[in-house]
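As structure tokens, one chain now follows by itself in the form predicted on its own.
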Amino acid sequence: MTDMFHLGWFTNFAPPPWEGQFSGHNGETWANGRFYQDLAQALERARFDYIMLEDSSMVSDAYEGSSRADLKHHLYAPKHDPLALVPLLAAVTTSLGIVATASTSFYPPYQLARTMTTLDHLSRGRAGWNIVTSSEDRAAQNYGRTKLQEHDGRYDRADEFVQVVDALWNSWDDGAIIQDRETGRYVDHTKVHTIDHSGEYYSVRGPLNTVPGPQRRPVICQAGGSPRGKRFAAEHADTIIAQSRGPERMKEFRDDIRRLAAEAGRDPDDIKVLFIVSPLVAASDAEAQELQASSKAQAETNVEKALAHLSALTEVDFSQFDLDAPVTQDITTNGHRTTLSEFLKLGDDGRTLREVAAGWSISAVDLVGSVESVADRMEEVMGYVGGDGFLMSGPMTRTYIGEIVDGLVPELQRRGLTRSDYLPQGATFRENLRSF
């Protein structure tokens, strides 16, 4: 029998699908935060684990040197701040994780410490936080920088972040709160330290100057995926974000993270390996068959947004190549090489860059079917890969949302698949996290 897996919804602050006839004024009014506080209640009445927002902070030119593509497809920009967004979440619900990116290439680590243990608060201890190196040169630009480090040296200083993060969050000890009436004190002085870090990449004094937040150590959330990445992740996760493809490789890529998370010391089952998926589902396996020829009948018209949003991830333009020749398979990268390189695995059977990017998908497996026959193959892929749980990444249509939160879910639910409530209120991400 299948254990209990966790569920989470992978997206990003920036507009949902706004030209279909039921979008209604989604184009217009997303930026002010309350499709996603729908969103978010969504998720909670469906006792997800979390929401994870994505960033990145660029307009991509990489593809035909131009932001064209780009923009008119609103693959990168725009994009709004999902850090800021974490508070009108947290207002509208009371048990949901909210993880946010922040980059350690860019932020602080005083700044990132200061702004995570605000947001724990301002959550009830809510917060998690995904690490991202960030990929591109283009938003290194943005920051007073010609280009990116080195892809292993990034998260070698990512490493360092962690260190002086993880230092700030307890720069405060367990009762240095005394708001003593008699004396006047509200701090005791005595339980608040310095750090005084002084390493290769940042040189930090502390102590933080903001009271540790409920978790104290917000949730931490990543998604390294090259073999530097896993020993990130591996050392540092609390979840990760896994895109491998395959029931197969999806067990290679859990049982590697759980290795390596042993060799750093820690307890494996501490680590929830949550897998991107996209469900198609529908009132019959028919139907939802149906549902998927179409969408492929008009997959031509992804492959420059597909194509696009590859050259912006990886900073290699993909016009430039033969969209009816073989993948080519020499290509590199200093950005996302996971991406690229499950991208370039799709064309080893020797189909053309325009198939490939026609069907494009991050998506682990293809669910696709009645909702009774894709939680069949939920569990059955889950009881074989061993855990931790899914990612859902679907059209960000209200529609879809409540195919999944009042179709699907409930079906996983009756079968004690996923959770029915919540721990108790008042329990932090981490705790509910951890449950299971």
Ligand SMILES: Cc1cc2nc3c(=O)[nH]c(=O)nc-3n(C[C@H](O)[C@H](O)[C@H](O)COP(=O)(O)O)c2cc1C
Given for the second form:
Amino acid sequence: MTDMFHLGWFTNFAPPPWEGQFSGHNGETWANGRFYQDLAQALERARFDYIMLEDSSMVSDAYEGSSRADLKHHLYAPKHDPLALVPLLAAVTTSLGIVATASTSFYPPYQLARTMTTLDHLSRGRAGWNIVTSSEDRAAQNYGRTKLQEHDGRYDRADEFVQVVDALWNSWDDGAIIQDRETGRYVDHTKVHTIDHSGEYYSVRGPLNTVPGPQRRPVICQAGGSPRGKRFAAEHADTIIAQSRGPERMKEFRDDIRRLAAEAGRDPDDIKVLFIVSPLVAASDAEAQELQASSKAQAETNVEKALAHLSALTEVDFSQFDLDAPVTQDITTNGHRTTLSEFLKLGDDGRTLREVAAGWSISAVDLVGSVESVADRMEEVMGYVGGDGFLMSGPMTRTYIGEIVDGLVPELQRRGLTRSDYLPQGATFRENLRSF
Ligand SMILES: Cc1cc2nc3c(=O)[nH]c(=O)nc-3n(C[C@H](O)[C@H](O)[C@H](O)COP(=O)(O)O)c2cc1C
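After the form predicted on its own, can we look at the form predicted together with this ligand?
Below is the entire complex, every chain and molecule, led by the chain shown above.
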């Protein structure tokens, strides 16, 4: 029997589809956050563990040396600051975890620790931080540098960053707030300590000037896929989001993480690995397959979109390659290594760049069919992999969100595969995440 598994939803604070017949005014109004509030409420109704907001901070011109394709297809811009969206989502929900992305390459640790603690209060213990090291020189150039640090070195810096923010989050002892009316003391100063960190990358005195949040340490999310990235994730994360393709590689990835976590002295069960998928559900298997075929036909016209996206996250200009030749294999990047190698692997069978780009998806497994068939497959795959859940990523239309949240998930719940409720209100995000 397959154990219960977790659900997350992967998105960003960017325009949802705006051209379709049901997209209404989304194209104009997404930036005020209302669309995302509706999404968060829908996810909570379906008892998702969390919403995860990815981020980057640049307009890309990696494709053709121009921002044309990036802006035309709104790939990397517009994209608004996900940290600022967290309190809006928290205000309309009670139990959903809310994860926002922030980069260790650009944030000062003090500011990140302070903002995350504030968000943990505002969300009543439901804040999460997706730790990224960033992938693009173009982003570095918005923060006073010409180039991003080398790939593995970015993780060394991130290790020290986490050490600093952990020390800051622990710079106030339990019971520091006394509010003693007799002596008029709000805080007991003997329980608030400097951290006096002086390392290779950071020098931070502390203490933090914020009161520890309900979780003290927000939930840590990470997506490292390279050997160095996996080690970093296994040492620090509460939840890992992964893009391994196929059940065998999913299992291998999770087993690897669990081994690395144990080596780092952690309980592997404290880490929930969620695999990215984009289920396509319809009234019947045949209808779903028809929809998939028509979206494939459409994808051919979207080859540019896929390649511009891949160019942005690798900073390799994919417009230079012949679309009708096999995929060039000797491409390297200082950016998203895992995404690039997964893409190149798709071309192993000799397909052309056009074909691979047209069918490109970072989905771990294909889930196409009626809700019953898709639930069957999810059950089977999770049973084989051993855990810990799926991260949904699909077209951000209201129709699609409804199909997943009010169609697929109730079927999963009926089978006892996903949670039918959270812990009683007041439990933190981490407590919910670790409850099974
Ligand atoms: C589901 C998923 C979400 C990610 N979200 C972000 C993000 O928001 N911002 C970012 O800079 N990188 C993001 N990444 C990239 C990862 O942080 C990481 O760089 C990438 O998976 C490659 O792993 P590696 O750095 O260990 O090579 C994401 C990756 C995955 C698989």
